[in-house]
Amino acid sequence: MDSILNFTNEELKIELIGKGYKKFRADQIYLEIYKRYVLSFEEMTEISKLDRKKLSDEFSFLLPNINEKLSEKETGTTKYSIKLLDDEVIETVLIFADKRRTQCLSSQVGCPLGCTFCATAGLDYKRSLSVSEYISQVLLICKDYGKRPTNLVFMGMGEPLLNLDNLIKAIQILIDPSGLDFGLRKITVSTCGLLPELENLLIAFPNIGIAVSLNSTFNDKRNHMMPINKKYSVEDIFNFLIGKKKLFKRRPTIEYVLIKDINDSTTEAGNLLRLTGKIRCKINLIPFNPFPGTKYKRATEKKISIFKNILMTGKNAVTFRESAGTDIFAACGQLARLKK
């Protein structure tokens, strides 16, 4: 029995009106759903008694479960545990900063790609999510807060571009002016640089936010930091963005963590700033987040300076993202079911 949850507006008025039920009982659902957060059959208290019960057993309506919350009391950033129906557990989190709340959506259980500053590699890799499943995530939020997010950031456990498929079609949900009604320009894909499959990405979505993760220019440390390099090297992935430019109608961004005497030298930083001069492109700097069992450090705040003063000398928006979420592990990279 299929979920509700992974039809597409369109797809589920085929499959209504191929089980007898009139056109417009596809929008009424979605309604309900999407606009309204009514997130059982039964409580579709519009629809007739009749079809609620023939649709209950037409349609699978099983949800995954708020496992935990944990919020920091400073930034009020939040991180939700959702236990799957498989008894697999997700993290998403809620940001606040400024009008913005947006989400962090997983998009795997565990992650099979082994990054090493990230907690989520650390975990066994179980497998990627159904369309319901990144849809879940976003209702489940909604209907706990009251209001949808303004943003979505696939940067959650796992590689989104692994999960291609399902993302695309998670995405054409989410942008249904029927249904959640997200801009594109508020949902941003982050990807370790999986080329193939970012091209395809582009083509359905030419609008969509993109962050390529770096996290350094020589091909021997990132190699080490993410095993993916071995594939899709730091020359293929600019070669990419240059000869790919014209798939991109928003500038992608350079996604690049900070770590202490790793990755944050001035050498760095000027190869950096010679890579992205030839692309238009907006570079965010993020602090390395620590977590149990890392060697790693941040930064220091000086070399962080020197950093991104050297790159704010070239063409290219510069930021310096303030990690939120580090008091409860919610943070870039601290996606692993940990617990202060």
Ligand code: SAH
Contents of the next structure:
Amino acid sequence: MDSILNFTNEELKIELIGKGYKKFRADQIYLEIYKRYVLSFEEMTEISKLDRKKLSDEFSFLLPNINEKLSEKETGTTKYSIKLLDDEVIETVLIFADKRRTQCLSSQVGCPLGCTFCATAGLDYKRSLSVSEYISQVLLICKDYGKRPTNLVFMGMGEPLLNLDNLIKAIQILIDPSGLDFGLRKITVSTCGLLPELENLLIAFPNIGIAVSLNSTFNDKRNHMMPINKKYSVEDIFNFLIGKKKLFKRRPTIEYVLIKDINDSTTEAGNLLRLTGKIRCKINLIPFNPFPGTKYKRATEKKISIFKNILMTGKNAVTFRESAGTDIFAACGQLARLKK
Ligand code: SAH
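Right, the form predicted alone is done; let's see the coordinates for the form predicted together with ligand SAH.
What follows is the whole complex; the chain from before opens it.
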């Protein structure tokens, strides 16, 4: 049985008319779910009892559960642990900053990529999320918080581009103007650099925000830190960003996690300056967020400042932002069902 959360409004109209419902039912259901966060057919009291029964016979509306909710005192950052219907657990984070409420979404249960500096890699990889699991993450948070997030980032557990079909479908639903109505400019997808999939995502949504996790400019080092580099190297990534720049309606972000004595040298900074000098982009430096069992440490303040200053001599904007949520293991690279 198809989940009611798998449809754009247009698709739902066609589906419902085909099943003999009145023409306006799809709009009504869309309004209930995506504007009022009514998350069961029984509660849709404006719909006749008969149709509610018919709907629950013909569509599933099973939602995962919020298992646990942890908030960081200082920033309000809230990490939700969500139990999926097969009992697998993922995490999603609501971050408050500069008047924005940004939700960080997971794409997979665990992650198969094996980046050495990321806590999610230490979990067993299970599977990618379904379309309705993507949508449920957002709806559960809308309902819990009472308002929808202002921004969405696909930067949680897993690699979104390993789940491209479901990602594209979920984004089509999230941007539906009669539903949650997110602008593509409010959505960012972060990837380790799966280039063919990235091209397809950009063809589908030219205005979407793209972040590419680079983390080293040397292939031997990146091979070790991010084994996917053996498939898509540093050169491949920059050749793509240069060669396909017409595909990008917005400047992509290059993400770089600064790890002590691993990738924080002035040589790396110089290489990064040279490589990014060929494109228009934003450079986002992220302090390494530690987690139990990791051998890595965050770069020192001094090294961070030197690294940043080298990049600031270029034409591209450079940001360095303290991650919110480190107190509750909710920051970048810390999503692994960890507790303090
Ligand atoms: N798979 C996707 C999205 C998940 S990771 C990707 O690779 O982009 C989201 C971001 O967190 C990436 O930029 C990644 O480099 C960064 N990250 C991973 N582990 C981290 C850690 N321990 N501290 C800080 N950032 C980390």
